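What follows is one chain in structure tokens, specifically the form predicted on its own.
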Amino acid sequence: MLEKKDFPTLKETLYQEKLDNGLSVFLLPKDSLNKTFATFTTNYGSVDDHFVPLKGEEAVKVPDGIAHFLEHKMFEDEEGDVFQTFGERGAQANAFTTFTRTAYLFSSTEQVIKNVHTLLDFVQHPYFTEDSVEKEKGIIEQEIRMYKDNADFQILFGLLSEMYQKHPVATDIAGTEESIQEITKDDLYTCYNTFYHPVNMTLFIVGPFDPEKMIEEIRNNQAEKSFDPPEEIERIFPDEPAEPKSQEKQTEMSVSTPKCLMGFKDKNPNRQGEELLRYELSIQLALDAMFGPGSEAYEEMYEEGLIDDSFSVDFTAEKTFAFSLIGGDSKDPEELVARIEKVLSSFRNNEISDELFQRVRKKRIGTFLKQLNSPEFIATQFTRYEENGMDLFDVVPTLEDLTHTDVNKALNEHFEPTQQSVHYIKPKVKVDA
């Protein structure tokens, strides 16, 4: 039965239903939009490389990059490429794989119901052949080689490999040229059958539609299909030490300006639900206060030419890992790291004032409310919150409930010097002939 949940402050009404086959459906009608955006997401990403398969008893370890490889292969079936089907209706389709999720999506202004059926049908109809799998390896090899030359990509995964000693979050989402050669058709079916069961998936649709008509179409679509009885997925992760693997690394690449990225590995990556939401928002507010545009440190470093528009901060948290990132391009990366460390030390010792806290919180709320005007933001973020036991629409009330004491506590807990790693990328040194 379709349940209705109102959010008066945000002027939003969310409808949700768990179908008989276990699929979670969320519908957010917004008549103010001129297009509909839908995501069909499985709780399965690159870190899920060790698990007990559906109907299996023994755990298997699959090749790195297989979740991303599977995403690529899902768009092909016996009749050809599903992108063409969407394109003929004027719809734009895409997909992406993260550490923890794989999402398939489309946006369209017309024939929305047909596009929803197509989205459900192609994701729930795997079709892999040995020939097509071999062909895909060449395509993904090219993608991997392309990212090898991308300094921003390399500095991120270089830093993650410093922070994490055993956890697969340090592994490139696309895998390596060697690992994808190991992938077989049977491997793809094993991963698909285990992780693409409706009970492990979420359908989210936002746009100008009638929720009752939409849910009826979805129910009918799913009723025509049969699925194996669901089993709880047993995912296996290594025992990851709390401390980073190393604290500093340097890499040479063909860049004109040096880069540096500092990371802090969280000691307690197992938060979920309200605890995670409060902690995540607290860390984000702390980063805004210390290094966000408009902060004292940002303005000083920018005016001195120590940073440019590439400088950014971020915090990522999922069920088995959490880390923050600070950095960007800099003419003097060692000095930038020293300045960042000085700011962190000052805030750990003196704390964020209530006045500064109020200012960054107000700005964060305003930014979030603007983001809610984007159907892409809502659809892609909602599922991530849902899978971690949180609710996207609880962000504003949680921000309003936080205090500067909460933020200072999180700041001191997360930004410990012992949890810090830094990765530098420097221009290649020219060797005289």
Contents of the next structure:
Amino acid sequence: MLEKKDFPTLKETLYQEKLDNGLSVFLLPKDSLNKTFATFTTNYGSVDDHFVPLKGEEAVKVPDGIAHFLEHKMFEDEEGDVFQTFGERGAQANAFTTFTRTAYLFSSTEQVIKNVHTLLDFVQHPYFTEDSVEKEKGIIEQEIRMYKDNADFQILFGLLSEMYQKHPVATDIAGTEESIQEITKDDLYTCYNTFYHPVNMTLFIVGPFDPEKMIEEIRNNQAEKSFDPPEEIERIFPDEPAEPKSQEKQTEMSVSTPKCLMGFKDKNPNRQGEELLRYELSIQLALDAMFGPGSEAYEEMYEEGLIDDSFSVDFTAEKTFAFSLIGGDSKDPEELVARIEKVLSSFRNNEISDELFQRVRKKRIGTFLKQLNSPEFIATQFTRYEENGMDLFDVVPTLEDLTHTDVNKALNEHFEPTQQSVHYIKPKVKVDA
Amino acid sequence: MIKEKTEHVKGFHVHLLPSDAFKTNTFVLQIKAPLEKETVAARALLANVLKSATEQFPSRKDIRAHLDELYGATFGIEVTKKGEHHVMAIRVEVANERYLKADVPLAEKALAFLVEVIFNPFLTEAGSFDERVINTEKQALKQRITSIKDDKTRYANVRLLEEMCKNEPFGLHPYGSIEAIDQLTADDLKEAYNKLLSEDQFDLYAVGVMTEEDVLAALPERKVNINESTTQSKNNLPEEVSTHEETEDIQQSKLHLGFRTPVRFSDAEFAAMQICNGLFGGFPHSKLFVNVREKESLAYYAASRYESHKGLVLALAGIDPKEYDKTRSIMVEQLEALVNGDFSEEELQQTIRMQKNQLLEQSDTSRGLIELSYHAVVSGVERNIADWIQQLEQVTKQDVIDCAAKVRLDTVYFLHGEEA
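For comparison with the form predicted on its own, produce the structure of the form predicted together with the partner chain.
Expanding to the full complex; the earlier chain stays at the top.
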């Protein structure tokens, strides 16, 4: 049964259904759009590298970068390249792999129903050959090399490998030039069969369509396919210590301006549902209050030329890990780190005032509305929230319910000096031969 | 489809794009002047100075506090080049109060703020821009120019244009040069500001649910001596190809090819040229992507972009430095293939559909709607979305061949690692 849920304040109506084979479907009709945007997401990403395969007994450890490799290979079948099938209808298709998810998506302004079928069909039809796997290695090697030159990417993964002692979140999503060489066609099938079962997947579609007609098409599409009976997926994560592996590291790269990135590793990464939503929003508000463009610290550091527009903050939370990030380009990164530490310590002692809290909360509500303009944001974020037991459309009511006490509590819990790591990137000093 | 209403009042061109598709209201003031070596740095710095202090909100912090009060309104000023025009865009986007519990006239306040930024900047008692603000923003702008070098693809693109258009305004970066920025004084900024107020063309876009009366009432009367020329830049086809190489400590080399085309946005063949570029390198099914990336595995990315106001096609690939000669030949061959008509009717129709799709998707965002509409201001030629789509649909194989035959390789730029 297609369930209808109204969000009157946001003027949105969401339809949802769990199909017989376990697939979760969410439909958000929006007549004001020209385009339809759809994501078909598996709850499987780069951190899921150790698991018991479907119908298997023993746990296996797969090569780094395999989830991303699999994503690349899904676009090919017996008849060729599925980009082509979308392209013939003027649609754009794409995919991305994160730590915990692999999403396949398309956007199109015509022949939408056909594109929905194609999306479901190609993701539910694995086809790997030894030749095509070998050929893909060359392409992915280039992609990995491109990231090697990207200082923002390097500073993040360098920091994560300081923060996490054992957890695979510290591993590059695409793997390494060496690790991808180990990937075989059989490995790909093992991962595919385990993680691409409908019960582990979510389809989200937003656009100008009739939800009843749309769900009928999706039901029919799925009824024609058969799947193994679902099993609970057993994922194995190492026992990650609460503390970071190291607290400081420096890398030299071809950059013109030094960079620094500070991270705080959360000691309790197992929050889910409403608890996670409240905590995540609290940390985001705290970060904005302390370091956002409207903060005293930001203004001072900007005026002194210690930071520029690249300075930013972020918080990431998924089932087995959570961390915050603070940093950017700076002519004097050590001084910047010292200042950030000073601000954090002052807020831990003196708290965020109610007035400041009210201000950053207002800002967060307006920002959320702005984000809802984007179908891409809604589809990808809704899926992320859903997988962590949260509801994207609860963000505003939850914000309205938070107090500055919640925010100060989260601040003191998360930003502890013992949980801190810093990664510096410095310009390579040229040595004349 | 959204119906645009344009009016010429109080020294502004006001473009109203009524829509309830968004949860925000957006205002963008586009300020257009010719792109010139003498003024580019001053206008770029001016944009940053205007962004940092106004009479009512004399510091960045005051501005931020005000924007936060407006439910985190987004505010920014960008300078870009559109053809050989230097465009300063002041943008304010604010939540639509109908989605909030609070009842505050956010759109009205947001527009008032935009007007304040451009007409009431923070000035000292002597009537000049504040030295402290100028110095801070000089540092920030120079930093932004320096950091272009850290994004190698972007850097290679900037360098290609500098070499290719070294005797044309289009070779200028919209931020100006570090040397020019260093030399700017408070007087230079005041002069640039006064000139902007009296001579530049102001186009104000309002996307959302505001009424015409409300928008017009918020605008001050502007005394102008407007320079509304849409001077077409020169675009001489090259006589020979010039090649430039540069070494950087990088893993992946960047090969960028600059071509010229006589067909521009204002020309009747524009749609055909757009499809021609689409077949060459605009999409995943394009010749460059298929032949450089898929067939030969030479690159992770290979694509091309059409600068329609200037008449350039810029093709780029990220490659292994050993593959320079091979990739360069394959890239050039893809254009020759188009000239020879070596593409199917299916590929042509697919490209047309992709291009249409892109256009429709662009008009799903307020930024996209404004961009699309502003093409008319830059080129002097009106092409609404419906006409544009119709023109795309009418492009034939022969049109594409004719366009491809007019495209000439001008400059090759190669950024590679130490050992190449």
